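Only one chain is included here, represented as structure tokens and corresponding to the form predicted alone.
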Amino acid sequence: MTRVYVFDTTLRDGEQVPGCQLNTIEKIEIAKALEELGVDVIEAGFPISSPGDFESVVEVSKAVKKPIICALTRARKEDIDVAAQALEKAKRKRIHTGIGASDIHIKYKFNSTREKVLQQAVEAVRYAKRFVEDVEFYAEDAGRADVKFLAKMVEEVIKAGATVVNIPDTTGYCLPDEFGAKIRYLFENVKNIHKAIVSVHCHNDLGLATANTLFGVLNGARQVEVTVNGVGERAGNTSLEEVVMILKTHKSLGLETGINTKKIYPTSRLVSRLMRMPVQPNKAIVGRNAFAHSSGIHQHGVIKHRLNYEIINPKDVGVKTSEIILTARSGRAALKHRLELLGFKLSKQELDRVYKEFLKLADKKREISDQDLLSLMGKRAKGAIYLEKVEVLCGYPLEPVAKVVVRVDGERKEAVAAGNGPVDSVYKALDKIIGRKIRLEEFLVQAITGGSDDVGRVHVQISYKGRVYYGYGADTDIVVAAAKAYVDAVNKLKVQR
């Protein structure tokens, strides 16, 4: 197997995304839980950007000691000094440097000629390296650029000691076998390539940056560049998922990273919740979705053997188990799987009878819970709880303090809470209820239809003893759909657990 490099720009290319900037704390915390990840390189920042990217950059060279840190400046030689002095305190250190390459960047961004960006970027690559043995050269705007001027241009940055030089796809224009075309191209044309190591990073605005990586790999680069979920500038970058999981799962490349896949799913959730920026339910690999069945033919297919719709193992990725949704599009096998589970043994005449009020129910609640099941079943679950009642005072300058009313086997209980908001003093008088320490781990609204009077929908995922469970209300008062929604989440706990 030949080892492909994983160099993670979560921290600096990432976290550019408007709205979900990090602090140094969190940069640290993602940055450790990246070397649990097992990746290879950690671009921690741009130093000279700001002195909290410097900051970012010096802190994290000094919590992380496996991965390389990596700091990228333009070709400038204030930028550079600034990088190699943000990296002292680093075991393992690159410099980041390079500049645009295409003729559009050239002329309309730098104002300049070919000429002299190449030996803007070659004195950059030569200045870096005196701080650093490992330079790499990134070729700003590669996927738009004249492959004959590119070819040049990293053959020359690699004559003045570039270690790794970047191709990157920055406004993610090509298309997969132009990509790679361009990848084949640097290596059957430039006469000293094997001595660097060739990186791909490439942007999702047309939605193929993890195709574009994959023919670059093809093609013979052994780096690649992505962030955890695909976050990034506009579209976002190659998902470090995505790629990881296409080696791992088609073996038949002869390809393989360093990457711990039980450790995606965990790292994935903590990028999510750092930079407050939900996952998209069908995103591949980390989605809500990903390994969710809600079909009839795929649950039945599923419950049969897996790998008739799963062509990964959840485990493999850190996910517990796949999950079958019960819906109005769910037949009898997943109904009798699910009954079973929690414990009904039915005949098929008594299957069929349950089915048609299960379709019936599910045609008026979108998705059937547990509790529904065990009210269809004629039983209720033990220390399930019911929702009689949310009241919340909130307002400026007023603390958040919600009043909680729920019924509990036929027992009536009360709770009041303050909070940082009145959702928060809502899950807090719950958790004086429920008297167990759950972890709220994701939190979602959404509009049905649209306009102020629409009907919201709360998405919630809390964990309890390592263990994940999902809740969904919905009202019109967005506070009690949270409501709602976390008190399906912890009935779903208690039938399971």
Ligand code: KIV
Given for the second form:
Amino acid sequence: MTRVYVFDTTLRDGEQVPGCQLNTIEKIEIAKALEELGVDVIEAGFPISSPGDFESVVEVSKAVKKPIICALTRARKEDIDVAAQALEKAKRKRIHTGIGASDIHIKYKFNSTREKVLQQAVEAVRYAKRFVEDVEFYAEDAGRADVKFLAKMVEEVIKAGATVVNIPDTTGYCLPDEFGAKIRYLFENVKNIHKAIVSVHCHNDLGLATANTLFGVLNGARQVEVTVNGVGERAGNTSLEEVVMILKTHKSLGLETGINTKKIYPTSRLVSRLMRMPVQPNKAIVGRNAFAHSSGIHQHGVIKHRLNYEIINPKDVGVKTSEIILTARSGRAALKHRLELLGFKLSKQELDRVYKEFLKLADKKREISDQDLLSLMGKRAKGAIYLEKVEVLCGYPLEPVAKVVVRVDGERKEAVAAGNGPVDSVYKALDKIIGRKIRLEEFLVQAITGGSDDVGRVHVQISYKGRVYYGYGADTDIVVAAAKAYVDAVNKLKVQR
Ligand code: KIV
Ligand code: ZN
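Go ahead and give the structure of the form predicted together with ligand KIV, now that the form predicted alone is out.
Up next: the whole complex, starting with the chain shown before.
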């Protein structure tokens, strides 16, 4: 097996996304998780860009010892000086410097010429070599660059001492075979190419980042630049989990990474939570529905044998089990399976009867939860919570206070709590009743049509003892929808324990 190095840029390119900024403590937490995950390089920031980025590179350098810590610069001495300073405490360090390689960048970004840009590139690498042995050079917008000029640039920067050459498809423009051919061209035409590692760094503007990265690797690149959950500028960067699982799933490619794949899902959750960036439910590998089966035929197939419809064992990426989502399209086999997991063993006649009722309910509701099944069975989960009342006092400049009234196994319970906002106060009041250390991982509000009198839908994900539960609630009052979603998630936790 040939090793492909994983260069993670969640903390640099990933963190450039508006609204996803992390503070230094959060960056350290993610960097430690990336170390556990087994990435080879962590790009910790762009030190000259802000004092916060500088500090993050310093602190990540101190906190993380196994991976190489990398700092980004432009091809400028002042950037390189600051990066070298930020990396001082790193056990293994790399400076990542570079400049635009496409004529578009040369003309419209730098107002320069190919000759001048080439010279600046070589000088930047030579200068960075004064501080660190390991210098990576990026040829920005290589995806749209003239391949002959790119080859010249790559050859010159390797001569100047670059240990890694990064070929980015900065604008996510390339087609996979075109990008792969560009990498192949470099291997065939750059004399000293084997003195450096070729890296690929793809953006996802056309949804091709993973495919382009793969074609890069198939044509000789041995480092992939990726982010967790594919976060990054615009449509994002290549997602770590996709590339890693492609190589693991297709062993015949003869390529492997050093990633401990069982840590993929927990790392994805951590990044999503700290960046306040929900993962789309159908995201490959780490989306909520990535291992959820909802059509009857698929459910039947998976229940018979997982391999019928799953190419990855969910446990391999740290997801406990695959899920069977019951909908109006689910068949008897899925219903029977789900009921068995809830402890119900039914005869064929009983199953037929329940299946009819189930279909009626499923026509009204989109998804049938365990709670719905329990009520269908004329039984309630022990300890299930039924929301009776939500009252919130809030406004400016009041501190929001909520009172919630619920029924648990027929017993009325109420609690009052103050919080940062109306939803927070409701959740704190519910937490008092629930009495368990529940963590809110994700909170998403959607309006159905967008008007202010509209029904709001709330999706939440909570975690308890390392397991994640999803909840949904809808109401014209968004705070009530939030309460319903939380209770829905907590009740799933109770049924499943
Ligand atoms: O997309 C890009 O070209 C980059 C470089 C700075 C490496 O992020
Ligand atoms: Zn980038």
